[in-house]
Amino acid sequence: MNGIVFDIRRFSIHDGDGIRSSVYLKGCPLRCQWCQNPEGQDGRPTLWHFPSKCIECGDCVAACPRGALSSRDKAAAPKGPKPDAGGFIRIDRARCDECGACVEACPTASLGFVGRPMSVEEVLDEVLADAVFYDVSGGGLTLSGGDPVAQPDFSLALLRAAKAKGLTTAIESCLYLSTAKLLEFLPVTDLFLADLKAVDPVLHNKGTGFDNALILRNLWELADAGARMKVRLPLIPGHTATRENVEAVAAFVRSLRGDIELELLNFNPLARDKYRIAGLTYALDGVSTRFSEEEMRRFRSWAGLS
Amino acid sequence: MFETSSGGLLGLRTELDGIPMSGRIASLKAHTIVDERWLSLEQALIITESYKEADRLRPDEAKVLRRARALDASLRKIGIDIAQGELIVGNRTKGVRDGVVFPEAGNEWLFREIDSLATRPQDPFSVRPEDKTRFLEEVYPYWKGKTLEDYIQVNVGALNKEIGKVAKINQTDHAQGHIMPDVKSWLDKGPAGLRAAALARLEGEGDPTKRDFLVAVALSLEGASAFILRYAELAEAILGGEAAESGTPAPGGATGLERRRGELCEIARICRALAVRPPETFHEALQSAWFLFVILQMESNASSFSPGRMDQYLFPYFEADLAAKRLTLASALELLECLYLSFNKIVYMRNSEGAKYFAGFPIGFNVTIGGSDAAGRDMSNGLTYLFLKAQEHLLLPQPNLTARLHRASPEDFVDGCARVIGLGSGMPQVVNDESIVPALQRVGVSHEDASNYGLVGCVELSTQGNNLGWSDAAMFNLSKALELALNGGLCLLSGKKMGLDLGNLGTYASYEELHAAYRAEVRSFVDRMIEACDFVDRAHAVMLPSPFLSSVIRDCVGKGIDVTAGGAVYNLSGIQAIQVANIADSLAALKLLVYDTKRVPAARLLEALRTDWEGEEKLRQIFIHHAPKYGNDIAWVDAIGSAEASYFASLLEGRVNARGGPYHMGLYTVSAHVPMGKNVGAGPDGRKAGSPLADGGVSPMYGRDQKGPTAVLKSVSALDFSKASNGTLLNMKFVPSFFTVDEDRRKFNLLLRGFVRSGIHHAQFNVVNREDLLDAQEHPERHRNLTIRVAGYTAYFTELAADLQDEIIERTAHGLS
């Protein structure tokens, strides 16, 4: 079975026991105004432009076939490595058909292919590459996107073959897909690390594009059924950075089992550049800084974690 | 609280925690920074007086008696001095850190750059106008044509010019350092008790050879007891009056002068005793080992002769001496602390090259902590955390600290280590037991010296008291030989004939072809080079024999054979290949692009790198971008650079140096990559004429490693250890919030686990900091491994626009990165 890979990171530290690779799956089932990774939402391989690498020498302009690309004046905004609006080259993606004749005439790899078709097999060799560093720290494998659940088959074909090669299991997920196939998870999957945004629907709404009425049942389906899990709430200014949900959701969270931790994650400004990069529109484009230790004690305090 | 079970550990540690760094100590280690250098010309003028006296007196007396009694000499004439404050006393100067001219090694350097000492950009000495006369007037013109660099020139100075650009020969102008003595017995016996013992070695001897040896290693040791006397005898001067002590009196007034009063008859009455006794308390012990070391740098002006497993032979002292309460364990600490500044009061003044290879004139105290015994049983005890809490407070040069790491290393040590790594001073470096232990073996060690095993210099691998390893002997530029395979033996630097002409990347019809010229090629040189070190070691046992140091190696006594001439057990000879990184990205680019896929026509690529890609940016850039790299954890390319290292122990294998002992290799060229990246032109990995090679030793070229640590360390791991039993290097940098972070230290610790069973020998890690930050904006292609993780989310640290990438400068600034 094949599915769509766009990343494949070693030594992952902060999602999940030990020492992980996180595998990045294309396709995300929610829109988030503030999504970090931007490139992993649709579901197929995407072109892609990197202008730190990029020596402006256009040989991609001259190779594409269907005139997708183009560059801009040179002369207009100020030359070097360092990427700013969209970078040296414009892909215009209605015309693009990614035949990949720009990625092999590119001397720096500077534009390539996010998301490309892989086996079951060919993911988890890449994976057990770090079998050694796995088995002295209790690390394995953390299926992350986009979302897990937007290609769920493969998902759950590639936790059983870690399992079935001793590694321990994690996903990172909004939980938004139907409770039948969340439940299929369950063995395979030795830790949770679900995303909760919002208890109030119309906030979730807002920030998201969906209804958060099927992520709070699923979260409830995973804690009756003994699921390791821990809950991480965003903290976006302007969307999920306010008492009101902060006390929301740590109180959901509280509410469904009595030994479920509740993680709250800082603001990343960084996404802002794959935004830039893929000419997208950034909803926190205004946004770029983090909230200080204060501000992170306090909203700790509001959810009443110490 | 001092036992090695767990709870008494415990105790130590969180006691250890508390202690803060003393007055004492903050103030010496100002007076030991900041003081400007000199070049000291005062033991030059001493050993050549007593050559000339040996000259009128006994001018048929062998080297090994003229090279003792000028040792003596030193030891009873040179300036002596104790600093306020100070509680382990000795230096081998009166100033601190001065540049040593040390005749009977070579002149020739100093003649050609006196002048230009004060004002050369690395490592500049200060000097006196008397000084610079009395050398070109009464030093050097005795010397001439006398010393070991004239011996050697005169003898292989013509072969050594001709394959230099290939193989760069060491210690051709200065004595062999990279020793560990044998300090254990020199603490047991005392140099009276070691003299004893060579005067009981000499009843009965009847070769004349020997016996010179024998006495000559005796005299040495009255010199030793007579240097170690005269601190004693300072000391009471200063007590009475008739001295002084240099630096600023420490405040407290009269209470103050009390105490030192009385720290200055502790000083005495220590030094009394060493010069005929051995040492029977901890501050003694300290006191001994630094005035062993002192007396050796004074024999022998060498680079690095280093004190190995300080936490094991020094535990006893410390262990019977807080049973005992005679000691604290803040005492204790600022003991050591003092032990430490005395390190950094040595340097070792290079000549302008040598001071290019190895900046900041590092003088491999080399003590070495932690590691397992020869049944594989965890070694570390309290004092080893007493080391680590040292480094912490000062964060100096020296020692170059070494944490030796095995699979049941304790978790308690692994992250101790952690987190004084994390302070950025890049030490404790650390190095692997199981890979080490078996690699010395190979190479004819004895499973349990090879178990005793500890670092001398930088990171070459010595078992203790026991070896001459010479591991420094020579250097082989891997990348020139390739170069020159390509271009039929011409430098593609100046066109000048260096090699064998087996045709050129034009010509070799095949990769295959391609990669047999290249062997023939490194061959070729390997025989020339052997033949060359094999004369600059028989040199030094003529010309520099040692006897106080062959006092403490083992064997030269029992077999009344200096150790230049092969007195120790062991008698190794070390080669650095170098460097694996650049041959695997060179030959694997080679093998794709211009043989397998024929994407690039092997003429073109041939005029590149005759032209240092004039005009063929593009290209250059093919050649770093659509070839897989080393460091990336890719099977294939990863053989190639494990397959050539291969290859060339193999040529080693088999040699047997003048000493009677193997030749084997290392991995290493701390910081020589630069200056010998200068030596070789544009190449097909990318790399433009002159630009450094890769860093360190296996380390990946830099910015070309992308996926993180995990695979740098299984590229690495795919080299066949064993056959590095010199040492290896690996240098890795991460963010400052892996040690800061407690959770993100215990996956750093765990990375360490993950080392220890990689079978890596050495791994070294720096903290980035600001200005690699800044460099990484200036030039993003040097950089492109670099992540910084913010909040859930990692990325390229050169992906990120100019603004985010200053945010992030600032906070790394302050730590929080």
The other form holds:
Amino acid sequence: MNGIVFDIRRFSIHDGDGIRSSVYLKGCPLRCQWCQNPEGQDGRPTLWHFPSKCIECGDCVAACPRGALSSRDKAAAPKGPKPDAGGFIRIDRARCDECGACVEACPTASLGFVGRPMSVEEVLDEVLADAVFYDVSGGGLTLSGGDPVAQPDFSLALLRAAKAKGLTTAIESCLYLSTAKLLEFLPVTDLFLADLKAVDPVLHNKGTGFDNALILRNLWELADAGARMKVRLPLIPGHTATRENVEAVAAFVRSLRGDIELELLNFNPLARDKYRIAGLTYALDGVSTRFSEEEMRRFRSWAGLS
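Form predicted together with the partner chain done; form predicted alone now:
Here we give the lone chain, stripped of any partners or molecules.
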């Protein structure tokens, strides 16, 4: 069985216990306006342009059989270090069929596909290369993305194989999956890192494009089943970072059965460069700073964490 993987990050310490390898799978059921990994939303390998590698030769434009690539007028190029806002090459996503002709023509690998098919065995071989660090730290494998529930059968197969090798396992997910399928993850997942953006369905739909009824039901089901779980609330300016939302999410987490931890995640503005490279619109482009420690203390107070 193959899955589409777009990154494997070694020595991760924020995605579960100990030192871990985080495997990032393509595809996500939500469309959060503040997504930190927009390259992981589409479940297929996708073409990306990396301006910092581009020598502006134009070979890719000439090679494209569908006329999906165009180059910026050099005379109009903004001054300053690369990468600039968008780069030299423009990709018309409506025309591009991702045939790869431009990738082959590019002499500097400034064009490439994000995401590649990998088998369970191939992924596990990479993960097990750091087994000694898992042993001494209590770490293991974490599936992230995108979202691992977008490739549920591959994720389950990978988790089963990891457990068979004695690894601890975790998934980072929005839990937007049929409850019956999600419960299949219980025997092979030691920790669920569940992202919960909002309890109010209108607010959730506004920020992610989807209702949250299934997510809330799945949180209840996992808690009732005794799953070890940490709920994460991303604090997004103008969206989730309000007293009303923080208090509502904290109250919901307290209502779950068991000792469920709530973690507040500070806003990370670094994703905006990814959107520029991909030619995508970033809803939070004007927000460039994280919340201060004083502001984070206030959020924690609202959540009853201090």
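Residue numbers count along the first chain shown, from 1. Please read all numbers here as calculations on a predicted model, not as lab measurements.
Rigid-part assignment between the two forms: G226 and S173 end up in one part.
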